[in-house]
Amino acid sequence: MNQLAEINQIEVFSTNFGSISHCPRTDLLTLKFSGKTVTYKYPCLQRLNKVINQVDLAKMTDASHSGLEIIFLCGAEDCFVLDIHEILGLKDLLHGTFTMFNLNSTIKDCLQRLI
């Protein structure tokens, strides 16, 4: 990602694990997590959220499981290889991000009703 694109980024949500920011100019979301920086469109971030929420955490703690999950989205160039702590961290980051999007949408709806 070039420096000009980073200047236009507005942070949506961040945790100790990573952050998600939005570029209003391109309408793309940038996920910084697990040493990677990946850019997604909103629907792709929604798919990532769905995939992460479907990970069976109990199965990951089983002795027969490798303890790693490979997260790959169809149509995306990158994949993530995550352990259970990283899965929980990404879940937290995505949950907070979509909460912020919903909050922003709710506030916008309330303000439009008042005008």
Contents of the next structure:
Amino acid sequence: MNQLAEINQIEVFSTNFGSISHCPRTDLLTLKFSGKTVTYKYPCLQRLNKVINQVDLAKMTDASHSGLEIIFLCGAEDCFVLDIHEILGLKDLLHGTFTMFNLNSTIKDCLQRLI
Amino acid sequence: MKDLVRHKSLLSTEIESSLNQQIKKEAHSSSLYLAMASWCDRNGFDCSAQYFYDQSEEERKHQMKLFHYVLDMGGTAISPDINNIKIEYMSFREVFEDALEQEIAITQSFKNIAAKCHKEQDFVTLEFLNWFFKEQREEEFKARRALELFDLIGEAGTGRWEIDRHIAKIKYSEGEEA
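Moving on from the form predicted on its own, please list the structure of the form predicted in complex with the partner chain.
Once more the chain from above appears, this time first in line as the rest of the complex follows.
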């Protein structure tokens, strides 16, 4: 069952740190990052992007800071405990993913809706 | 791949964020007018107090109209937290000066959102905003007319009492002959 779901996934974006893929059947997005695999709905991934962008990276480099951030989304089961390199990696991954979403939307507009 | 961005919402992230900021501004306006109503009530300006109670309700309705639009278009409407509301005024006139300033700020804010909509070619939201521009014509007229009364009637003697009575009669007729 899981294997079948895996086959149907479309990779949206990937980096050395991880990947995000989309299931066309359920519209769920699978984030593979930092040894974890988490499934989100689209609005939830938007919230994650917002939370990641709000992390104060300068503060994380302070000597008084633990150097770790707990990324927890209200309503989601999983949380991430990430260091500054991982935060940057996740930021990169999400930025690329949302760029792909927007690019896909623009391409759909040009090829299908505006002809 | 499916167009998830467009399927989930008609609004772009930037327009959604601007509309949520506007929701907050309308809520702030509503609270501000309520504070003005309180000041007028405490100082014996009953008609002005009623005028501001009504204005406060009006702003709340504007807030909710925006709130429902964001949700109906697939966005996330954010319930705003409002604080730092001014509760004391130096004079009766200052209350109306602040009211006009508030309306001007709201109009400017809507103009900024409309400019963003033009840039993004979001004509659906632009059309929705037209209703608010019409409202702002009325709101700014009423706020300006109230201040005009201070100059016309004057505050000396029973002037402020007279102004208060006339505040209740302010109406906007959109250029129609009375």
